[in-house]
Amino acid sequence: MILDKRKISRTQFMFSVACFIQSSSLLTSFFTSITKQDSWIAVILGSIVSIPTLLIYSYIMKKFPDKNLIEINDMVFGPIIGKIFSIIYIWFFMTLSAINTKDLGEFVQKTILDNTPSIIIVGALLLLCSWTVRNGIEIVTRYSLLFTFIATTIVISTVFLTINQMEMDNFLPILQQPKMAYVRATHIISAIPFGELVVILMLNPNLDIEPKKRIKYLLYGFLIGGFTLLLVVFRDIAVLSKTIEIFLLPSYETLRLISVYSTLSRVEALFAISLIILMFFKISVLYYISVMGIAYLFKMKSYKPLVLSIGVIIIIYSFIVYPSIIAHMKSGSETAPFGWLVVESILPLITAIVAKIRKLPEQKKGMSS
C-alpha cells in the first residue's frame, strides 16, 4: 500500500539530507556551551560517530526498498510489537515537528516580528507547510537543491565578510576541555542533527534510486550538510572566541558584528532568511512523515484528510513542548540526546538485527508465494 506514489530523484534525496542537516544551524549552542573553542572538534567527532548509524539506516533501506518505517515494523515485529515501535517513532516525529515549529516561531518573533503574537507566526507557517504536505513528498523536496545552494552560499559569503573579525588565536588552547565535555558534545551532535536522519526511513518507498546506491547519495548529502555545519561553527569560534558559550544564537551574533562601510550592514538578515528557508523545509518534511506515519498506522486509504488536523495538533503541541527556548536549549544539551539515542540508533539497530535473524524480507516473500 503506497499512499503517495510520487518519487524523489537521487538529486532531491541527496540535497534533502543536506538541507535537513543545515537547518540545525540554530542549535549549535547545544554543544558550543560545552566545548567552547573546541566545538569544531566535536562536530568532526560527531560526524564520525554517526557513520555506523547511517549504515544501519542504509541496511534497512536496502532490505526493504519498497516499505516505509511503519510497514517495516509490522513485517519485522508483527502487528502488536510493530505498532508499539511505530507509535514511538510517530511520537518522535511529532515532537520534532513541534520543537522546530516553536524554535522558528520564537526566532521570527524575537528578531523580525517582535510585535506579532507567536500564534499568528506559527499558524501562518503551518498553513504554508500544510499546503506543501498535501501535495506530496515530491513537492516537499523539489526545492531542496535551491535551499541548500542558498544556505551554503550565505555561509561561505559570511565567512569572507567576517575575515576582518576573525582571530586564529580564538581556537587556542586546543584540547583543554574535560574529556567528558568532548563525549557529551559528540553525543549531542550525533543525536541532533545527524541522528534525526532516521526520518529518511519513512521516505524509503518514494526514492527513485536503486537500493544499492541509496547509501551513496545518503553519504553525499550527509557530507554536504556536515561540512556546512562545521564551517558555521568554525566561523563563529573565529569571531566570538570563548564568548560563543554565552549566546543562544551564536551565528546570529556573529553576523551582527559585520559592517562593511555604510552600504552593507544588518547582514544578520541573511542568517534569518537562510534559517527560515531551511526550517520551513525541515518542518515540512517532519510534518509530512508524521501525517504519513499515522495514516499507515491506521491503514487509511489516503493521508490528505489528516493534514489539517495534524497541523493543528503540531501547533498546540509546539506551545506546550517547552516553556521557553532556554528550557529547550537546556534539554537539548542535557537530557534530550539520551532519549533521541533510543529512537535514532537503538530501535533501528534492533530492527536490523531481528530482520537479519528472521531472514526478512526473503522469508516473507517465500511465505507469500
Given for the second form:
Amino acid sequence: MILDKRKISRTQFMFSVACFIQSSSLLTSFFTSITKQDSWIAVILGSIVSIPTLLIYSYIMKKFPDKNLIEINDMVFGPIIGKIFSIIYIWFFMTLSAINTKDLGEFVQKTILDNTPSIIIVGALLLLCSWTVRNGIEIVTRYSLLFTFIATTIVISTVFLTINQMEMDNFLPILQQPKMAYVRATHIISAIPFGELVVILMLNPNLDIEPKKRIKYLLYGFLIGGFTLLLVVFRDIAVLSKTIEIFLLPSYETLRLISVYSTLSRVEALFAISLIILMFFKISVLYYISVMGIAYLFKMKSYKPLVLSIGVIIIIYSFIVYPSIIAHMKSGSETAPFGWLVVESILPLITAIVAKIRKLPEQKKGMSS
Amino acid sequence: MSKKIKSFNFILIIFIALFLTGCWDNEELDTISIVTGVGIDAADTEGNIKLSLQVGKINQEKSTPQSAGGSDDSIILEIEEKSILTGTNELERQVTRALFMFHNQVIIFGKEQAKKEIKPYIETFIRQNDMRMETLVFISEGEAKDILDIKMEQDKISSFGITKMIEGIQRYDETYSIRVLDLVCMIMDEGTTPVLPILKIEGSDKSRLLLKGLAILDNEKYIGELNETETRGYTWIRGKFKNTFIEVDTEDGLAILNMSNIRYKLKPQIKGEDLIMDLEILGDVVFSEVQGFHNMTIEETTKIILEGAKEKINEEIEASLSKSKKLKTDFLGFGTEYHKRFPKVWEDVKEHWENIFPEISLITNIELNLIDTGKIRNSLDMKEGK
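Next, give the form predicted together with the partner chain, keeping in mind that what was shown is the form predicted alone.
Okay, now the whole complex, with that chain kicking things off.
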C-alpha cells in the first residue's frame, strides 16, 4: 500500500536535506545564547555527534527500502506497540510543524506586518503548504535545489558584505565557557537542526535511489546544510561579537548592519526572503509527513481528505504550543532537546536493534520472492 | 469537472486579490514625523530624564526664498519622563503625526545625564525593533537638546550634519564613530571601560559643532574625558587611525607628515610576574609640509623629522596611558586583550584589575618608513644639492 507513488530524485533528496538544515540556520539563538563566541565549536561538535544518528537512519533505510516509518514500526514491533511508537512520532511531527509555523508567523508579524492578525499570516502560509502537500512529495521537494541555492547565495553574499565589520578578535577567548555550556549547545544543535532529519525516514519509500547509496546523498545534504549553518554562525560572531548572546535573531541583526555607503542598506529583507522560503519548505515537508503518518496509521486509501483538516489542526496547535516567546526560548534551549532526543535518536535506535535481532528484512524478502 | 475546479480557483484568486490585500496599516509621509535625533538630558526629578526628539520636517515649501535661518527644517519635541518609550508615547499625544523612529541618526546623552547613568536607556535602543544598531552615540558638552537644536551652516538638520561629519572623519580615523552596537560590545566586554565621543557647540553664533575628545564612562557613568592629545594616544593604542597627520615641531623647524598604510599590533605578554603590553606601529610617511631646517641637507632633515615624529607619537601614547592610570580605569582595553589572549590569567586578576592595571608597562616600537617627499625634494630653506 503506497499512498504517494511519486519518486524523489537524488538531487532533490540531497538538497531537501540541505534545505531542511538551512531553515534552522536562521534561528540560532537557542545555542548562541549559551556558548556565545564559541558557538561555532558547538556547531562542529554537534554535527560530529549527529553522524551516528544519521547512520542509524541510513541503516533503517537500507533494511526497509520501500517502507516508511509507520509501516516499519508495525513490522518491527507488531501492531500494538508499533502503533504507540507511530503515535509518538506523529505527535512529534505535528509539534514540529506547529513550532515552525509559529516561528515564521511571529517573525513576519514582528518585522513586516505588525498589525496583521497572525491567523491571516499563518492561515495563508498553511493554505499554500496544503496545496503543495495535496500534490504529493515530488512537488514538495521539487524546489529544494532552488531554495538551497537562494539561501546559500544570500549567506555567502552577506558574508562579503559584512567583511568590513568583521573582527577576528571576536572569537577570542576560545574554550573558556563552562564545560556544561558546550555539552548543552552541542546537544541542542544535534537535536534541533540535525536531529530533525528523522523526517527522512518517512520519505524513504519515495526515494528513487538504490538503498545502499542513500547514505551518500544524505551525508552530502547534511554537509551542505551544516556548512551553511557554520558559515552563518561564523559571520554573526565576527560581526556581533559578544552581543550575539542577547539577540533573539542574531542573523537578522547582522544583516541590518550592512550599509555600503548608504546606497546598499536594508539588506535584512534578504533575511526575510530566505527565512520565508526555507520555512515554507520545512513546514511543507513536516506537514506532508504528519498527513502521511496519520493516513498510514489509520490505513486510509488516500491521504488527500486529511490535508486540510490537519492544516487546521497545525494552525490551532501553533497558537497554543507555547504561551509566550519566553516559554519558547526556555523550552528550545532547556527542555525540548531532551524530548526531541528520545524521538530522534533513541526510538530509531531501538527500531534498528529490534529489527536486527528479529532479522526482519530478510524474512520479508523471503516472503516476497 | 476539472474545468469547474479551474474556474473556482480563478474566482478564488480574484477574490483574494481584491479583498485580502490593501494598505490598512499604511503610513503615509504626511502622517508621520520622522525622528532624526534623540537627546537624553538629566532632569531635576530623580529617576526622570528630559527626552528631546528632533523631528525633521518633510514638507519643505519651495516658494520661501532662502530665508536665512528663518524657516526651521526641524523641530524639537521635549518631555520629562521616566524612560524613552514612556516619553515617546506621551509625545505621540501632543503631536499631530505618528513618531517614526526608523530613521533616527544619533543618540546624544547630555553630560549631566551621563554622570548619573546611561545604561538603562541604551536598553531601549537595542530592544525595540524600530531602532537600528548602527545609530551613532555621543555625549554632549552641555545639554543634548542644544546640539539637536542648532542650525549648522551647511546642514540645517544637525543630526544629519553630525552623521556626515562622522562619515568624513571615519575615512581616516575610526575613534569617533561609536555605534549602539559598539557601545553594547564595550559594555559587555570584560576589562574595558566604554568611551563615547563628546560633541561641543562652538562659534560666536553657536552654529558650529565640534568633536572634542572622548568621554570615559566607568560603570557607564561619566568620570572624565580625554583631551585631544590623549584621544590621539587612545587612537594609536586601539589602532584606529587609517591615516593621519603628524605635526613635528623641532628646534630646527616644523614638519607635517602624512602617515598612511598604518599597521598595528597590540600584544599582551606576561614575563614572570609582570604584565607587559607590546605595541607595534608601522607606517609609511610622506612629507607634506616642511618649514625651517636652514642649511641642512635632506638626509639630516629626514633623520631629525622621523625621530621627532616617533617621539611625538610616543608622547601622545604616554599622555593617554598616564591619564588612564590616573583615573584608574582601563579604557584602553588592556584587560580585554588579556581576557582574550590569556583567559586563565585573567580569571585571577579580574577581581582587582583596577589595582593591577596601572602597573602594566607599555613598550612601543614605532617604525616609520619615508616613501615620498611630495612634489619637491628639498625645502626652499634647505641646503642645495647633496
